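Just the one chain here, laid out as structure tokens, in the form predicted alone.
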Amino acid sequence: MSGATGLRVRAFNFETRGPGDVSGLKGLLDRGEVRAEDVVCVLGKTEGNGGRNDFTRDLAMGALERLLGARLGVPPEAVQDRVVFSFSGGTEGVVTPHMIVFVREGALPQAPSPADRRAEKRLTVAVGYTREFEPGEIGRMPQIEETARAVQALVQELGVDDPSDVHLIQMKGAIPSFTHAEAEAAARRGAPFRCDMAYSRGASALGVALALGEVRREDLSDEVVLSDYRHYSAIASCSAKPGLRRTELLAFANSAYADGELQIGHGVLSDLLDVAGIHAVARGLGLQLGAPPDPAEVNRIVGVFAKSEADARGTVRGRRHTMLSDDDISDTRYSRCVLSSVLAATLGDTRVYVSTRAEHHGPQGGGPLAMIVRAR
């Protein structure tokens, strides 16, 4: 950092012309704008289908991988040692693929005072892992209550005064591999095996509830995964991939104690229509986006995350959908689609993060919202 102090966390969201387009990134180090070392976590969109053939993510990680391994001199297959990629399949509609590099310079001040204070809080982002899990302990109180625990860490690390400076806890959710025979003998044992992505997401999404204050830990069980959901986060945002042994996050909240131009903010939403929760997130980090929304106010916005899901008991605000019951697109795409376009409207940029399945991301039928922008 040249001549300044502290933490600062930047962010450069790139448009890409395909999955493996890593040329943003690229000018970037080849200009000298950004070290490699410095880069903490890309997250981004690429145009595939979302689904479980979907290989575009591979396609970026794998080109990322490439850059960031010669330049840091290492083997690219160990800069996911170094650097935590969360891509999400899926560009329908009038979604622009694009990825966000961010880039952690400096460090919080290890014994803060209050001459160390800034008089605006600013972005602050974290990584962290959870311990390994056996296959049995997915969608489960194991999960739930380590993904607590890991969640809680990163806090630590943040430089938050409050929990709730924390806005998004971004995560990738372990699906160890398996057997038949464990998944036979769990069976047996009376427990429907639940090693799968729905079960990892729901967990998981609990996990950050728990850490954050959001659910009591007497209210949560075993059964109340993918069952109750009055219970909830509005902060957490997990996609779960096979083969992962363990949870990788990211937290990214609001420091006093952090430099920079950046600021985050949260909401949730109550449905795929929500455009007054999306305004009131835009209002929170005052943005004054108007209708049509300001190109000056449309500039400063960075990122926006968010969760989507067609509401299972097949209505929106009271009339029928057919999201689920059609079975020429699936109800992920057409979800995605939905919100992507309100946001996208409603923003003035195309350039949104939706990821779908929301299981306990937010109530029913709605999902969680985060966005970073730039400070006045």
Second form
Number of protein chains: 4
Amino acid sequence: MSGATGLRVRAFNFETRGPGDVSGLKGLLDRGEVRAEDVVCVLGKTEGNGGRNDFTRDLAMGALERLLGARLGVPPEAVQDRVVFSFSGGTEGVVTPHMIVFVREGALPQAPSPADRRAEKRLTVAVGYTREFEPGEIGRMPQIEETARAVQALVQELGVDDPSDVHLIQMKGAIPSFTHAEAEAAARRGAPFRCDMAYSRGASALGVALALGEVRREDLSDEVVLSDYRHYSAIASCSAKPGLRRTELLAFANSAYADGELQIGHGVLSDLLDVAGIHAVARGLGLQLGAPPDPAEVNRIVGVFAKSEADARGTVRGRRHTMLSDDDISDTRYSRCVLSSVLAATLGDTRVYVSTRAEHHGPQGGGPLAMIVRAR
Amino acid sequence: MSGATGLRVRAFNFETRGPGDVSGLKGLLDRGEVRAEDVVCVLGKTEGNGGRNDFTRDLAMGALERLLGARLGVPPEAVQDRVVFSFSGGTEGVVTPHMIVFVREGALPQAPSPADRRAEKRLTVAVGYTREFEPGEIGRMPQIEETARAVQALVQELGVDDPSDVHLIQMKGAIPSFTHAEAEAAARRGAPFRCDMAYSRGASALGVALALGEVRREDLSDEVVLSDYRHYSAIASCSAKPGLRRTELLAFANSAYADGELQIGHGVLSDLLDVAGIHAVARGLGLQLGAPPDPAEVNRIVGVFAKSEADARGTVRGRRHTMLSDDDISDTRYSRCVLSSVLAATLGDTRVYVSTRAEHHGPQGGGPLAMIVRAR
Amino acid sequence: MSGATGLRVRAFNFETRGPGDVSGLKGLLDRGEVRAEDVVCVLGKTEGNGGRNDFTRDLAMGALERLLGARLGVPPEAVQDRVVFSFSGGTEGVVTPHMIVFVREGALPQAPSPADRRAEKRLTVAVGYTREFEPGEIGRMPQIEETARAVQALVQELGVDDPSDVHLIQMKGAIPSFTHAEAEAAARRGAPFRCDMAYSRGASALGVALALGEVRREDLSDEVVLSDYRHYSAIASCSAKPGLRRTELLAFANSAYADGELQIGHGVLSDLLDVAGIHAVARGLGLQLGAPPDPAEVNRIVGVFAKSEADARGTVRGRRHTMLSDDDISDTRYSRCVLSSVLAATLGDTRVYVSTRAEHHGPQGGGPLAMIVRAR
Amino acid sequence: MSGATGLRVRAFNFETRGPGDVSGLKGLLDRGEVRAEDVVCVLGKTEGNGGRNDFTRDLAMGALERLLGARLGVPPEAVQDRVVFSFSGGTEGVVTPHMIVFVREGALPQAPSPADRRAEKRLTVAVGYTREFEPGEIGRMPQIEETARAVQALVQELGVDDPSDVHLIQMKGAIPSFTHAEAEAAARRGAPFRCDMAYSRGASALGVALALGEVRREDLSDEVVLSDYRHYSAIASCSAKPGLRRTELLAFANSAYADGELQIGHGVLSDLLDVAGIHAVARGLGLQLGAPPDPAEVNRIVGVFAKSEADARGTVRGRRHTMLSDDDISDTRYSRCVLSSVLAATLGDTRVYVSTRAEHHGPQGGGPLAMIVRAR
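Having looked at the form predicted alone, could you now put up the form predicted together with another copy of the chain?
What follows is the whole complex; the chain from before opens it.
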């Protein structure tokens, strides 16, 4: 094989002027720099509240659907069958609304041989799905195990040496619909539905942790979910979506069989103020940031992905915080603002993707951090 | 002279359990560690919104008035004639509500001689007032010049070698009341009132800048106020208070004639993400913070005081922010949250006093930072 | 007996200038119009958010404690053993912050005889308490039944002919504290704690309904609470308070043995827009309101007390509302604003006391309304 | 004349399931009940905050542009040249998000003669524009006079007998862009720009008032704008839009030469609680509402349009309100919630279009109300 036919993932990080601004991707397509067929996923932050009445994500996804639909020759509503969108509302504080377009060109070798290996591993990405879930499975072992199975299947596709090459599993977690009667029947059977966003996020993260060896099978049970936060993934990032029957997965890894100039790394932040944890991830990717961050190094950063949570114990580093007793502003907005600010200050880039609610995503009060950079 | 009779300023930083929690100071007084007569000022952050309907400051000050009034043998309403309170609402994100009690014991030598000088300068604090202002003076040269005069008078009391020893002038800026008819008459005279919070803060800061040599007299005029932000103070910190006829000033400096273990330093942050600026102030005070911050060094920090502002140009470090176009959450809450998060992460302490609106306090989008630490 | 020795309840409705403004009551006491010993309760609306970080209630109650403590010769912290305070935060929209001071003078005849009866019934008020609750009793039949017992005991004290004379039971519902271990043990026993605000409010209301014949004993069970909203009280008004071991009750009724000029009536509003329901209560009290309301009739109104709730079905009068899908502003603030506006417009008075969360207080989406007026 | 060739305006009020829901209009078009060419304007309320970061209006208008563009055979971005959209964000409280589609079919007779007159006047609607404005004209007499001219031109097109037949002028007010240098030059000339939303709304309303005889020419001057609120229109409804060079106008009137079943009426509400004012408008249109409103009469209501404002004097009906001192929730949201609630309760319909900021729209604290109903 030759590099010309190998797999290459490219990523383009566009600052947006508003939620529906897709001019960055449009320019790429218009100039022929990217083919619509190669766009594999788009992740972005929009300037909404990240809650139920956040319509900014709809604006962004609608604009992408119309742009890509026209280029792909499919109706807008069919675009999301081909391209995964993951938009998170809430650009609190200094966060710059932005979207990152991932383009996957070429393919991994069918039967990779040692001769196909590059000197350095490079970013690869794959898309997968779980089977459809029953409401009673959500938040329990069946969801964990099926998610783990789907992750392991993805790992096979990524061309990685082992699970340690996988650094981010971005998920839209299933929350199948159900009737009130079904819920009551389940409660009577002694297995009340856990079919909500928190449970779906928590079980999805534990599924990733199981697949990638972050937790042991024998440490998991229905009881652990949303209860024993010692068990978590540092790689998962899940948002749950009511009405979704199966979980969508996006896996990012480094592969010795991939070309391109991008690499991914990850780590876990122990709390919202964990500057040392951020530096550790950066160092692992060869970034020499300094304070203030060296602009040349900052320019190597392509994507920053983290999960935030206001520590439920009411303290950060042993001192009281007030995020959870404020009835004017949601703790989700505060925790995103805090972590985004610390990331932006440390990394020198305000285009950070921090989403919130982090059950079993890193330890209580902390969360996972993944970064994609241009290799030197 | 002997150290026993010298001036000593001590400071006690208490985490509070709620806005009216004064148990920290009560304990100090009950245990005889501090005499009520020596309490010179209390600065604190309370968990309100920092706006017009923030009643948490009233709770804190009312509780202090009752506690200190009983110990001083004066009615609660007379306490603020003796002790200056400066409370700022808004503990967004990880900020821990807290209050810092400053105690001043002994006195500077009446006629200081070289023999009175200590090897190292130590914290000193003094309280002063401007004369009462007319509404038409606010936001114009008369306010600037009278504020400068009051600052210079304070400098004389502080026992400092020169203005460079002064590191923080905390002010409650005057906003005298006026009638609609007076305002209309002023407008007809071609000198419309600027008697509002923004102008009073801006002119107060410029007054400090003039007094301490940060700006030149010839660069100032009525036109400069709230217009030419190249002129600013890195030492001022002003909140304006409607109904106040004169400005209250609290000056913090280092003096070679003071004892105690505290020192103050300051610097200017170029924007909300200026980690290097924070490190510079810390280094100037001999703190070896590291990342993560060394707990032994963090324990030396007694007070952190800063001003924040969402950059009016709509960008931070060249990229768009959305703080100024959000009609659900005020930019004051965002800018406090961002700077507090960055300070807490960098300094390892969530008890940071960040207040907002920073006209002529540091450059556009940036602001002053002062820190008080225990000398090694 | 003679009117001179009879029971008389007077009520004074003071508009406040801020949460800590008790000048209205102070004036009454200073002028000798009311004796501190006769103040039985104070109900009020303060301009906070009505949530966890609403400190306006503390300001109001602290100011009342200091005022009444000085007049009663007891420490401020002992005042609430003698006088019941019921403050509700949230004066959304046109609501005027206010407090209503109830003064009870004289006493009911010990052994009332037909000769003691007045031509018309007049307002009477009494204070009572349940026994202390165990955490496992909250939200279940034991809380319902003990609340009912306490209400029936109060009815005996009120000098009423029968339960139909009782028009408002204002409660602070118990929520005893418990440990995590206790909660887990209860869950293992198959009776998980319901020890939260919603359950305590719901069971308190059902207790009132049981005592006053609004529901039948056989229709109640643990399962009904927060589940079958066909069962409710039109007389209860409960706010639950974490840490409170027993429920405090304030009963308002009309008695043939009471003097004074006040009368109370109540009704149930079917939804937030039930103008006809408001008119029905007003008419029942002899008010001839008209549209616009006749000022002379409006002046007869002394107190208006209601409970509001955003209909959980997502509709009002068959059409969609968006109160429950807004993550910027709480539905509690919206529902209070809506009902307060409709009450103020219909009754011609902006001093209305609407508190929110109305589980088993009136039908789903509706709630109870009580009014106190000066008899003609 | 014949009905077949006459003008007929029909209106369809659709409850929406979300901001981008245009299924109501789509159904009309799909079923052939309405031709896209006849759609003259769409007014609607969407569930945003009504502020700068309200993207719900964009969603609604984008969806309409795509739907109508496809049916009209023009690109989506050309639709607003043919159809006027007026969307207002903010469905606080019980307001049901909805849109009202106005369809104009046929035409007025070219040279109307007495023989063309119908027995009863019916709704007619016309669209117009001012010329483009210079920034210095906004908020001053030139904007007032040009707006008046445009209104008078529209009156000619409406087929009305005299200005008293005109009941609603819905406007998007011009706010041309300008440079900082232009603003400074204007200030130096002694005529500082008033080119903001408040001034554009105020001058637009005064322009309507002048055209329709609500104010006299000699009572108007630059000084009156945003200053003397005795002068106002009860017919204008203006939202200003930054970047718009000319004002768009939509005029609704009753004409003796129009067919159809709709009629419009209007009145002025003296404050947010003016139930009598609402009843007066309803009665003027022959509605017999009652309390509760008679459903048969409620069903005759097709559109309700009002402007709200929190009274700047801080009181409603002589008592304090707190809408203007709340830094958590904007007074715009409160005033819309209050007036919407009162309208919905009085009229029995939650589909009310209340927009906020009402400078010179009705008296201080009050505002105009227009209603469109099906004639009996």
